[in-house]
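In structure tokens, one chain follows: the form predicted alone.
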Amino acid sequence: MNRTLIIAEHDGTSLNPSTSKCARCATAIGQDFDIVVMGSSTNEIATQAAAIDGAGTVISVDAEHLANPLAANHASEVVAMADGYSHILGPSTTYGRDLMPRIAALLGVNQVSDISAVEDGYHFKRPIYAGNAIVDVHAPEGSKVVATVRVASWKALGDGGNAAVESKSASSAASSHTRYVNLESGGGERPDLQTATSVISGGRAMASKENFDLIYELADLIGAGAGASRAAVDAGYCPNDMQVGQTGKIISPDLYIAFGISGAIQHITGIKDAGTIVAVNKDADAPIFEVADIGLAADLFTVIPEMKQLLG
């Protein structure tokens, strides 16, 4: 069967717009989507999921066990009802990185990871060495493809949909031998990385963790997430769930702000899929000078006080 089912990601709240950038990619392989739902009280989720443009069918998995993000639990689900679709997407966020290789697994087939351009339905185009080349995956034809989506690659579908919300009995119990403790999150009630329209990030040259407050200070008043670069997490300035970069979060804000922050290659690429960077660095000759938009060659610890005056 030629349809592709995706992975919705949610808080318990709302929905993820990974699931919308996952649907795009769906539309560009050419095969009509259902999307799946898994959680407890999910009605709310699966009516925005419902919404998303061209959304065949939502399927709402409902129950307790579902609630939390263990992909000992969710794979299971998803595996019952993989017999009626040929590809099966879920977005390269952690969530999707946990889920979909055990779905694979469970498949039997190979994953795909990080589809960030479709040449047909089992010819797809994927970063690697940093984004400094691009490679050629082609899957089996006929086979089943299990996929993540470099959401950084793909825009949002919209949100004029109206797809029917179907409801599911959860098809397992419980995992025995995983459970879940809790959540925990650096960045406050900050927009996350991976889906915020702005975000601004500190480097190394923040000097202390004390500091870093004028990051979050910043990010606060314009409602933006808040970042780091790896020199920044190492020396323990901020939580690493803030990292930006090859080891860390791949991000396409509208608009990203570095201060202090060399430019790395392993930071940039984390951002080059950005709208417009903008790096703020006392050293003239840093290396994010080439690939910023708008560049300032300036100390922070002034530029920073400058901006939320004007912004206050």
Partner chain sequence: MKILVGIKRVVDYNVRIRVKSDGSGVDTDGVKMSINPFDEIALEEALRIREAGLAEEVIVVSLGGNECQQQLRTGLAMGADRAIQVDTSENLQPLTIARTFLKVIEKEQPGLVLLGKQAIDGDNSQTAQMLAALWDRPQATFASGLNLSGDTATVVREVDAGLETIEVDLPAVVSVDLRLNEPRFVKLPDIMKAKRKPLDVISLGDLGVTSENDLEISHYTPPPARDKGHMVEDTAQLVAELKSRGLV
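Fair warning: this is a prediction, and the values are worked out from it, not measured in the lab. Positions refer to the first chain, counted from 1. Heads up, when I say rigid core I mean the largest set of C-alphas that superpose within 1.5 Å between the two forms. Compared with the form predicted in complex with the partner chain:
Put the two forms on the same core and the Cα of residue 12 is off by less than 2 Å between these two forms.
Just the form predicted alone so far, so send over the form predicted in complex with the partner chain.
Lone chain follows.
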């Protein structure tokens, strides 16, 4: 039963690329993998999952109580199908971080968090201390491995596959103690931070919610996602789902441009995997310049309009 089960993440409409990144991790382990899609009206999502290169079977579990991503319900369903798998992988997104430890505990195993590299099926690497140390983690040989995959470390697989989709009804019952109320989405139509090729971020120096429009305008001009430092979110300049860093999103775009972000280690953790890091900050001694590939010590309120003009 050396086989991996991947927990698909989706928003009810489309499959999150985190699923394909988990699949890449499964292939690094060297195993065949199946994908489970839990939700309500899951056909379309299952079809998208079936296109991931190398997918074995896509198991589509359609049930009203699985419609919303409640860990209590999703964990019971996964545990019910865990027998045939040596490895169960989910993404290191908030969905996976919420769900996977519940699965691990129900199966009586510790969880490997944030796999960033695979040595073999029981030997992984992962960052700790906000990415300031990388450790080798060994799961007991032959034990069931439950893990989250650090999505910023893995590229999605191709989507030319044509796996079989097997529909089944839920094996678990709804838990009555947890009820979904709603989701208030902060972001608009901009690319998702965790998959965007470019990300433009603003920090405390943006100084107001209104000034953040500069970030959005530049982001829209080049088709980038819009991010922020914790300081900017705490100050109420922008919604929480824009936060990049140890406790926000860990991202790996090809291009990351930080405007008015000083560069606390917690923020750097979130951007270290970016291809090119650009920092624009009035303070030439800001720590962000230590990790930037290209730095510009200048006032962002001058630079952004100039960039808009040059790129427009």
